[in-house]
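In the form predicted on its own, a lone chain appears below as C-alpha cells.
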Amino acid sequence: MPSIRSKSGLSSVVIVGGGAIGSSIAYHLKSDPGFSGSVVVVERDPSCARASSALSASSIRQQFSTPLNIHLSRHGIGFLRRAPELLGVDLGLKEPGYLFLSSEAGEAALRANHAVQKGEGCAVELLDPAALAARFPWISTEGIVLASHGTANEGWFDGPALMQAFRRKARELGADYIADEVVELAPGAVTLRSGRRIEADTIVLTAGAWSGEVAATAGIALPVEPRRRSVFVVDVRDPPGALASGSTPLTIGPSGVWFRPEGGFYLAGTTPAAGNDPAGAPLEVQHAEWDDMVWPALAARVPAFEAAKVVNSWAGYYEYNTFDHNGIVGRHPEIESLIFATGFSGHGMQQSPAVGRAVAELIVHGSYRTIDLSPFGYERISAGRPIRELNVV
C-alpha cells in the first residue's frame, strides 16, 4: 500500500498507542493552538480487551517518594475536577484520600516519603496507632506502628471513562485513529501490520505495555513489558456503619494488599509473590492471591472483612518499567524525531493528562512548558541513572 505523507507546510504526527495516554496527548495537540498539523493515532485493541487503561483500578494519589510523580498527579487531579468543562464528562471522582499502614520494618520508608511529600505541599498526615484507631475505629493496628493519610487531593475516578472522553474529543478536534498494529518502527516513520506506511514528523510511542515491544523492532532497548495484577470486587456482608460510608480511604496494608470502596462493594488486590510476576502472563485472575495474600491480610487488618465475599474480578496489565519504576518521557537522544510516553508502571492513568500536556507542548513549542519532565528522559537509562519510586503499590 502506497505511505501516508503529512499535508505540505504542516507538522504531522503518529501516535503509537490509543490508550488514556496516547489519547491524552492526541487531545492535548489538537487543543493547542500552535499546533496545526495532523495526528494519527495507531490503536491494535479498539475494544480496549487488553488495554490496561480499560483495566485499570483508576485511582489518584499525591503520595510518592519522588517530586516529579507527586506534580504530575496534583496537575492530575485538578484536570479530573474539570472534566465536564474540558471533556464533557463527569468522571465520578471521589476523594476520600490514601492510607498507609506501616509495620516497623516500613516505618523509616514512610517518614522518609513523608518529608518528600510534606516538601511539596501534600495535605498528608502521619497518625500513631491510637490517632490512627482513633480516626478509623474500622482498623485493627495490630502490627502497626505509623500510618500516613492524604488528607485532600486523592481518590479515585472512572478511568475507562477519561480514557474514552479523550478519544472522542481528540477525534471531534480531528485527529485520526487507525484500528491496525505498528509491527516495524523506524525514523520518521512505522509501517503497520496491514501493509500500510505513515511518515511523520514526529512519532510518539505509548504502546503502553507493549512498548518494548514495538522500540525493539527499531533495536531500541526500552525497559517496560507487560505485568499482570489481579483485581478482586467484594462484597462485606455487614460492613460498619464508618467502614460503609463515603469517607473510607484507598488502604495499603504493610504487606501491600490494599482496598477501597466501589458502589456498594469493595476492590482489592495485592502485588503478586516474589517469583510469581513474569513478564506476558497471561491475562487470567490469579484467584489464589485472593485465597493466599489478599483476603487473609485484610480479614486481620479489617475484621469485617472476615466475611468477604468475591462476586468478581479481572486482570489487567501495570507497563511495568523494570528499570525504576517511573515513566519515560522524552525525545530518543539520537531519533530526534522518535519521542517516548511510558512506562508509568501502574501511574499512567492518574498521570495521563500532565503526560499528555507535556508531550504536546514539546512537540509543539520544543521544550516543556507546564511540567519539567526531563529528568524522566531515556538518557537515564542509558547512562544507569535511576530515578526510583519507592511507594509502588
Ligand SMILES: Cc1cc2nc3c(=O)[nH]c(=O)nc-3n(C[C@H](O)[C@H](O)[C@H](O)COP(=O)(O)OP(=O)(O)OC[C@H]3O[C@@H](n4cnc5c(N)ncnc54)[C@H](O)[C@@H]3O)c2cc1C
The other form holds:
Amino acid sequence: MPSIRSKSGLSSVVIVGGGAIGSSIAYHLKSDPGFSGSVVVVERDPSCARASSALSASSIRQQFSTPLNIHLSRHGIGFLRRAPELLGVDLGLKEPGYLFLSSEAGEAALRANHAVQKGEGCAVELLDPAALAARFPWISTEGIVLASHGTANEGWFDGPALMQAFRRKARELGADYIADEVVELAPGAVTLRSGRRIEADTIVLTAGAWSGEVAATAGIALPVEPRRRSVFVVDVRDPPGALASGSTPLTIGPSGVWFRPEGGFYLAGTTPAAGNDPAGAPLEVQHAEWDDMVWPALAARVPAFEAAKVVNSWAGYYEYNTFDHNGIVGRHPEIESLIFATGFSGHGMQQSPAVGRAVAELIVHGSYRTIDLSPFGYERISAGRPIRELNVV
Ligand SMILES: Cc1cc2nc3c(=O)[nH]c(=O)nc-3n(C[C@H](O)[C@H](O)[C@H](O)COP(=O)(O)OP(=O)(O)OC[C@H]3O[C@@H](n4cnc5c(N)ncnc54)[C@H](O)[C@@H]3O)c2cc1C
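Could I see the form predicted in complex with the ligand next, after the form predicted on its own?
Let's see the whole complex now, leading with the same chain.
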C-alpha cells in the first residue's frame, strides 16, 4: 500500500483512537481558526463496543486532591453546559453533586482534600454526622465521622453521547475517520493492520486502555493498562421519597463502593479488591463484586438497598496509569512528533473537553493557553515524580 503524507506542511495530525479523548482533540483542532491542516483519526472499532467512553459512568466532580484535576473538570462542566450550542446536543447534565463519606481512618485525608478544594474556589461543604442525617435522611451514619458534599458543578451526563457528538462534529469540520488498527507506531508514521502506512507531522496517542500496548510497538514504555471495572444497574423496590427525589448525589462510602441515580434506577460499583485487579482481565461483569462487596456495603449504608436487585450490568476498562493515576499528556521528550493524551484512570470522560482543547493548543500554538497541562507531561515518569491523585473512584 502506498504511503500517504499530508501536503499541508507542518500540520498533518494522526490520532490513534477515536474515543472521547481522541475525538475531542480532533474536534478542537478542526474548530481552531489557527489550524488549517489535516486530521486523520484511526479507530479500529467504529462500533465502540469496548471503548471506555461507551462504558463509562460519565460523572463529573470537582472533589479531587490535585488542583490541576479540579481545573480540568471545571472546564469540563462549563463545556458540558454549552454542548447544545457547541456540539448541537443536549447531554442531559444533572448536577446533584458528589458525597464522599469518611470513617475515622479517612478523616484527615478528607479534610486535606477539602482544604485544596476550598483553595481552588470549589463549592464544597463538610458535614458532621448530624448535618449529614438531616440533609440526606436515607443514609445510615453509623461509622461515619465526616462527609464532603459538592454543592455545585458536580453530577453526571450522557458520556457516550458526548463521544458521538465530538466524532460527528469533528467529521463535519473535515476530520477523516479511518476504520483500521494501528499495529506499529514510529516517529512520524503509523502502520495499519491493512498494510497502509500514514505519515504525519504529529501523531497523538489516545488509544485509551490500550495506549501502553500501542506505545510498546515503538519501544516506548508507557505505564497505562486496562483495568476492568463492573457497573451494576440496580432496581430498588421501594426507595423513600428523599432518595428518589432527584437530589440524591453520587455517594461514595469509606470502602469505595459508590452509587448514583440513573433514570428510575441506580448505578453502583466499586474498586476491585487489592490483588484482584489484573491488567487486561476479560470484559466480563464480576457478579461476585455485587454479592460480596457492593450490595453488603450499600445495604448497610442505605437501608433501602436491602430490597435491591441487579437488572443490568456491564464491564469496561479504566485506562489505568499505574504510575500515579493521572493523565499523561504532552509531547514525548525525545520524539517531538509524538503526543500522549491517555491514562486518565477513571476520570477521562469529564476531562475530555479540557484535554482536547489543551492538546489542540499545543499542536496549533506550540504551547498550552487555556490550562497548563505541563505537570502531566511524560517527563514526570522518567524523572520518578508522581502527581498522585488521592481521590480515585
Ligand atoms: C466503568 C467505568 C466508569 C467510568 N466512570 C467515569 C466517570 O464517572 N467519569 C469520568 O470522567 N470517567 C469515567 N470513566 C473513565 C472514562 O470512561 C475514560 O477515562 C475515557 O472514556 C477515556 O477515553 P479515551 O478516549 O481515552 O478511551 P476510549 O474511549 O477507550 O477510546 C480509545 C479508543 O482507541 C481505540 N484503539 C485502541 N487501540 C487502537 C489501535 N491500535 N488502533 C486503532 N484504534 C485503537 C479503541 O478501539 C477505543 O475506541 C469510567 C470508565 C469506566 C470503564
